[in-house]
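A lone chain, given as structure tokens: the form predicted on its own.
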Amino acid sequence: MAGIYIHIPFCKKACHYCDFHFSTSLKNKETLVDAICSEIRVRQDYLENKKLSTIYFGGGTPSLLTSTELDKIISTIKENFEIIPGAEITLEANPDDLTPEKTKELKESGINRLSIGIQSFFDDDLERMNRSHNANQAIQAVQNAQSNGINNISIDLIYGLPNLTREKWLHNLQQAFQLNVPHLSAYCLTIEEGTAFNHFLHIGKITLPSEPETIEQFELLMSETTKHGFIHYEISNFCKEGKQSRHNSSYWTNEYYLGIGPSAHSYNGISRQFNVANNAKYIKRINTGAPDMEIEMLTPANKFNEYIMTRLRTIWGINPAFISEQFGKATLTTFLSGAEPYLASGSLQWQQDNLILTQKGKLLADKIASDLFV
């Protein structure tokens, strides 16, 4: 099985924390949709005839697509790939786009999963982040989707925000639980170069919670989701039984995927490919019939490090037998030696035949992974 990711690089506004590729000008949206469809046709052989089990519309803000544009892309995928029955088809959406009419259209287009970028249920936080919706719209968006039969819903929240107290973070979580969504993605705010938040931080316009406060928010996230029956299946992702993101899980379990659109990435087990992160250049290159992309051939060391990084973050953990089979016994010996101090300190533990992070280890996931790299 394999997946397709479609990058829709348009947003109404620039969020103050975001460094993804997007444009706030929609003037080339129709032309870019045509280019996306052309790229799908040109690259239909990339997945080596593997059937599609997931389609994911990310961005940017894919909910800015009209039903005509969305149907055009989905139809092109169906014409060039075989899609399994019951495939997961996800669309990322902003709450202010998800009117009753819009959610009805999305359901009719075949969207069966929504990932809604709520981030906070407090208007002051949303204004500070320069989000295009308010707290009431966030709640209403989920309810609109549910009323139109889209119940497989994920919502995004951010902790570690400026002025985010323990009480506000707990309220955000409780509101998510009250909405009865089966999936939650919660990310710690990262200040990225070139973003408005990075500038605000340097001039003293915002201050961030202390490290102990941010750790407390993460620990609260883990404890509250557990109380409400969620499985912590990846560092930033929590789901009810059977409701994990099948598309994102494929990234962590080494499945092939094809990335379509400007800045999109692809992976086929041998290399990674990266489309140009520029809308005009992307359209021009696609229209010449020869998409120009950067290709990174993966060395054994690259593959090993990616395996460690992705699997360590998940509930499935790292399998030593797989390391021995794929990378050799010498690599396994080195890995086990590196893991020993973290086993001794209680950051790693054995779960059947796999090594997984403990609650303590989840606070150190990136450091542990880097220490286990070759």
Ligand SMILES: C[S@@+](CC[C@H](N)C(=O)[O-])C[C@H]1O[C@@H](n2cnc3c(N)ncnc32)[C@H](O)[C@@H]1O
The other form holds:
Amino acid sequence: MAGIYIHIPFCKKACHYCDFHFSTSLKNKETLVDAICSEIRVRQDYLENKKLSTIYFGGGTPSLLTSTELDKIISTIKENFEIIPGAEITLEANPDDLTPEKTKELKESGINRLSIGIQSFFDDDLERMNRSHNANQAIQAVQNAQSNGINNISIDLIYGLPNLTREKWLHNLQQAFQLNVPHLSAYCLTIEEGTAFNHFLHIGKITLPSEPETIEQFELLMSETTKHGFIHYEISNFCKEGKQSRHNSSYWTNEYYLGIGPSAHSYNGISRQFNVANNAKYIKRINTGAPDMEIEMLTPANKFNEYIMTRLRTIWGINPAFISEQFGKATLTTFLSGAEPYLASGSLQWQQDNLILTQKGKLLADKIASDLFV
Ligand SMILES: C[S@@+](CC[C@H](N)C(=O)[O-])C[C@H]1O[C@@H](n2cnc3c(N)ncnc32)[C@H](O)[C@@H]1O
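I have the form predicted on its own already, so could you send the form predicted together with the named molecule?
Then the entire complex follows, led off by the chain already shown.
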């Protein structure tokens, strides 16, 4: 089984925190959709005839595609790959695009899961982030999707935001629960180089919550989601039983995926490929039949570190027998001695045969992972 990721590199506005690849000029959208279809055809051998169990439209803002553009991409995928019955087909959407008509069209195109970028249910926060929607539109978007029969919905929220208090964060979580969505992605704000927030922070235009306040928001997130029956299945991801993102889970469980579109990356067990993060260059090279990409061959150390990094963040944890089998007994010995202090301090624990993070360990996930790297 395998997955396809399609990157749609367009947004109406640039969010002040975001450093993903996108353009706010939509004038090349149609040409880029054609280039995406060409790349799907050119790279149809990549997944070695594995059947697709997931398709994920990410961005950027894929809800900016017209239904003609979306249908064109989906039919090109169908012409070149076999899709299993019941495959998960997700589209990232912005609330201001999700009118009743749009959600109906998305359902007709075959989209059966929406990941809606809400970030906050407060208008002042949304303005500060330069979002293209308000809080009311966010609520309406979820309800429009549900009324048109798309109930498999995830919403994105961000904590650690400037001016975000415990009370506001609690309100955001309660609003999410009230909307009855089965999946929540909650990210801690990262200040990325080159973003407006990075600049605002340097000139003192924004201030961030202190580290203890941000930790308190993460702890509140964990306790409130547990109270409402969500499973914390990855550091930033929470779902009702059986409702995890099948697509993202496949990234964390070592499945192959093909990434199409500017800046998308692909993985086939032996290498990673990174498409050029520039729309004009991407289009130009696709027209020559040879996509513009960098290839990184994965060394055993890369593979081991990726396994640690991804699995440690999940509910499935790290399996020592797998390490021994894939990377050898010496690597296992080094790993176990690195894990020992974290077991002793209560940051790691055994869950049957796997090592997983405790609640305390979840606060230190990145540090623990880097200490366990070879
Ligand atoms: C790149 S966006 C695309 C989805 C959609 N177009 C939107 O704007 O909501 C994917 C998600 O990444 C998260 N994100 C992006 N940059 C982030 C940052 N610097 N810190 C925390 N979360 C971030 C946001 O929650 C966002 O919804």
